[in-house]
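Listed next as structure tokens is one chain, alone, in the form predicted on its own.
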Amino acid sequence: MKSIVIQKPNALLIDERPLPVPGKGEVRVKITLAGICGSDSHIYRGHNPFAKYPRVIGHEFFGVIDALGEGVEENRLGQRVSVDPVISCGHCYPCSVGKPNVCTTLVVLGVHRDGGFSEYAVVPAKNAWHIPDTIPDKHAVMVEPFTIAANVTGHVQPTEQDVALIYGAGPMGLVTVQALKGVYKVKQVIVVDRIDERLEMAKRSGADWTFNNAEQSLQAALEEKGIKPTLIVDAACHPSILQEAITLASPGARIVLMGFSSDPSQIVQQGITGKELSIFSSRLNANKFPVVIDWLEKGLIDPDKLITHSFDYHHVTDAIELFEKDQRQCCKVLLTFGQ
């Protein structure tokens, strides 16, 4: 089989590898589609501290189960599945309190273990989620990105009365917009970014108001309109955002951080306790695949609004470079396998 392998930073190879055989409790998936994420680019460029090389990247992928390991029910053969990349032990403290996404021995497909940018992949059977026939392939491959939004919203339980502010109109910000508007019916969702074309994408995903903060003050604009956000999501992931969010937030608001920056954020503690703000962080997803599959079945979210490009996997280098360089027109890029 052919696999996309990052041999070392900036060295990508489409390699011929043996067809994998599923072990006990595993299934083999014949990959149909995979999605490119920022973390794939980071591994390719050597900027992901968790990655080990060589590595088959890819943690957003969909396909059909074509082989079963010992102990896996026969009726799973031939199922269309989206794969949850989060592999956890199930018995450590985080797992015991419903946070397998921060398991003490966490393994993420495509990061710590070979992932889905391949013609076939072997994964734990419990990580391969059956996709109903009513959900098309190109929506099924988008389940994992939307689980990021499901994890964020699961922390803060949005209501229709919320006024939400989202920093960043990249893929993670846009899936969160769709969840807030489509699933939770939040009355006002504001998106701030520095790229006008990305803000147009946010409008298409349901944002009520967008703001380009490249040259204008967000704080001044919100004050002029008398807006104090009750829910703030940092999907832009810059260290300076936390203090601004604390300043802008309504008393009693919730703030969610999605970033992995190693740079320090300087904050004033009084701003948090004076308004009794709740600050959450969100990483990957904690058992959110069935949640997103349900959203798709009910038509509450629309992945088509995010998918902008598709490439045959042989052109993966072109696809990653487009993803990296064209932030104005490019959002989600899909790779096709075996089509």
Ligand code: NAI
Second form
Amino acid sequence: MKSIVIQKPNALLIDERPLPVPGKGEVRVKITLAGICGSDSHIYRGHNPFAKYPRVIGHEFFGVIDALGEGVEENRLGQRVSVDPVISCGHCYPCSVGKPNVCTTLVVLGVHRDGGFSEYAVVPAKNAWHIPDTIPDKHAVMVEPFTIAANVTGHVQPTEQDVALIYGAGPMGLVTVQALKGVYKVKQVIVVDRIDERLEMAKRSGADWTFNNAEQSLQAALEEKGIKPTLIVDAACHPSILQEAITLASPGARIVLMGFSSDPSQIVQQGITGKELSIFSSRLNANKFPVVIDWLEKGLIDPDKLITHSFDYHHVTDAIELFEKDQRQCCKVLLTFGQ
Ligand code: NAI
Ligand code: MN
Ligand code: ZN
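Go ahead and give the structure of the form predicted in complex with the ligand, now that the form predicted on its own is out.
Whole complex next, starting from this chain.
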């Protein structure tokens, strides 16, 4: 089989590898579609501290089960599946409190173990989630990015009265907007970014109001309108954003962080305690595949609004370069396998 391998930073190869055989409790997935994410590009460029090389990247993938390991139910053969990249032990402290996404021996497919940019991948059977026939392939491959939004919103339980502010109109900001509007029916969702084209995408995903903060102050604009956000999600992830969010937030508001910056954020304690703000963080997803599959079945979210490009996997280098360079036109870029 062919696999997309990052041999070392900046060295990508479409390599011939032996067809993997599923072990006990595993299935083999013949991959149809995969999505490119910022973290794939970070591993390619050598900017992911967790990555070990060589690595088959890709953690957003969909396909059909074509072989079963020992102990896996026969009826799984031929199933259409989306694969949860989070592999956890099931018994450590975080696993025992419903946070397998921060398992003490966490393994993420495509980061710590070979992933889905490949013609085939072997994965634990319980990570391969059956996709109902009513959900098309192109939507099924988008389950993983939406699980990030399911995880974020799961922490804060948005309500219709919320006034939400989302920093960043990249793929992560946009999945969050769709969840807030489509699933939770939040009254007002405001999106801030520095790129007008991305703010247009945010409007298409349901944002009620967008603001470009490249040259103008968000704080002044919100004050003028008398808006105090009750829920703030940082999907732009610059360390300076936390203090701004604390300043802008309504008393009693929730703030969710998604970033992995290693630079410090300067914050004033009084700003948090004085308004009794709740600050959450969200990493990957904790058992959110069935949640998002349900959203898709009910038509509450629309992945088509995020998919801007699709490439045959042989052109993966072009696909990643476009994804990296053209933030104005690109949101989700898909790779097709065997089509
Ligand atoms: P992206 O880079 O495509 O989008 C970020 C957006 O934020 C860009 O449109 C950029 O113009 C905007 N931005 C940057 N600084 C800003 C500022 N000061 N104010 C307003 N907008 C600003 O990235 P993507 O894929 O949407 O991911 C967003 C972040 O989420 C990344 O930092 C990524 O590492 C993180 N992430 C976290 C996950 C988690 O589970 N916690 C999962 C996936 C991504
Ligand atoms: Mn992703
Ligand atoms: Zn664990």
